[in-house]
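First, one chain by itself: the form predicted alone, in structure tokens.
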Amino acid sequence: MKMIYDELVRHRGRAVLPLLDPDKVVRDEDFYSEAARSVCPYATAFLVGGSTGVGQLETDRTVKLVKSVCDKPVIVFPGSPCQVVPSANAILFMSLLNSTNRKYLIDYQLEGALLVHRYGVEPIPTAYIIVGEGGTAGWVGEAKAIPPEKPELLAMYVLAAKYLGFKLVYLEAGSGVRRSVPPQMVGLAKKLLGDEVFLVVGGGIKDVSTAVEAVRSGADGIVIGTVLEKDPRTGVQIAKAVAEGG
């Protein structure tokens, strides 16, 4: 059986993960259907998930919407166990490492594990780390966001993720934030992780130059969400540039 994680690894350095928020998608399915169709040729896989207003119904509708217009895998990016759906190909089975609330570290994972197993969704063990502003994800997740000027703190979290056996590390600046994860922090994370762990960077990626810089600094893949919502044409340009090697 084709494993989604292996597909990500095959696209290392040029993986593009468009993110759709079900809370927004169900309010304007025509717009997001067209956005997904437009970016599809350059997407490695789609992420579906959000921090607020999202349950199983909204997640399932969004996964099926993506699959109706694109043949790429769909990965759930869960904010809670109620976003686990059998229609998805995989799920970022993740722990928010710098959360101050244990439910984002382990409790939600315990609740969701049986559903992931029951539905046969491929779990991708993921360390989720909030950097900088953090946006909604940082606020909802009660995270102590890592200051951009404190790379030693990032090193601690990244190494802990690697030694704990996570297969993917996701550095998150937050949706719609002013500043993406700084290139030097991306480079440090990649240096410490090597090719043993897949490195994804998201949040604040609003143009081609920021996306390409993240990849050149060491990101194996990037996430684009807000830019695809606000300016689909720019979102497609970013996805194309990264997928084609910058």
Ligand code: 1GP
Second form
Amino acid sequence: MKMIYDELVRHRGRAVLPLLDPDKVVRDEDFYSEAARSVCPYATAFLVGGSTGVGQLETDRTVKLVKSVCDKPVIVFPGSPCQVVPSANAILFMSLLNSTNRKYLIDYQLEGALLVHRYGVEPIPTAYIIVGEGGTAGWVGEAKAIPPEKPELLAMYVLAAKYLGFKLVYLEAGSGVRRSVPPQMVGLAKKLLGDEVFLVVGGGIKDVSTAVEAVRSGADGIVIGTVLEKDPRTGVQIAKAVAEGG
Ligand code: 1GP
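Write the structure block of the form predicted together with the ligand for the protein whose form predicted alone appears above.
First the chain shown before, then all remaining chains and molecules of the complex.
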């Protein structure tokens, strides 16, 4: 069976993960189906998930919408165990490492584990770390966000993630925030993780130069969500630039 994680690793340094929020998709399926279709050639895999207003129904519909227009894998990026669906290829099985609430560290994972097992969805062990503003994910996830000017705090989290055996680290600035994860933070994370752990960076990436800089600083892959909703043409340009190696 083709493993999605291996597929990400094959695209190291040029992986593009467009994110669709099911809460928004179900309200305008035509728009999102067109957005997914246009970014499809440059996507490594799609992420489907959101922090609010998303259950199994919305997630399943969004996964199927992507699959109806694009042959790339779909990975659930869950805000809760209600987003585990059998139609997905994989799931970021994640712990929000800087949450102050054990729900996001281990309790949701206990709830979701049996479903992931039953549905045969590939779990990708993911350390989710919020840096800076944090947006809705930071607020909902009750995160003690890492200040962007405190690399030593990020170093502790990133090393702990590596030593705990996570296969993917996702540095999250928060959806739609003004400032994405600073390149120095990305570079530090990459230096500490090496090629053992796949490094994903997302939140606030809304132009080609920010995306390319993230990858040049060491991101193995980038996530784009809001830009695809607000300005799909720019979203596709970002995806193309990263997928084609900056
Ligand atoms: C949010 O990192 C993702 O979880 C994507 O952020 O919506 O700002 O692209 P944007």
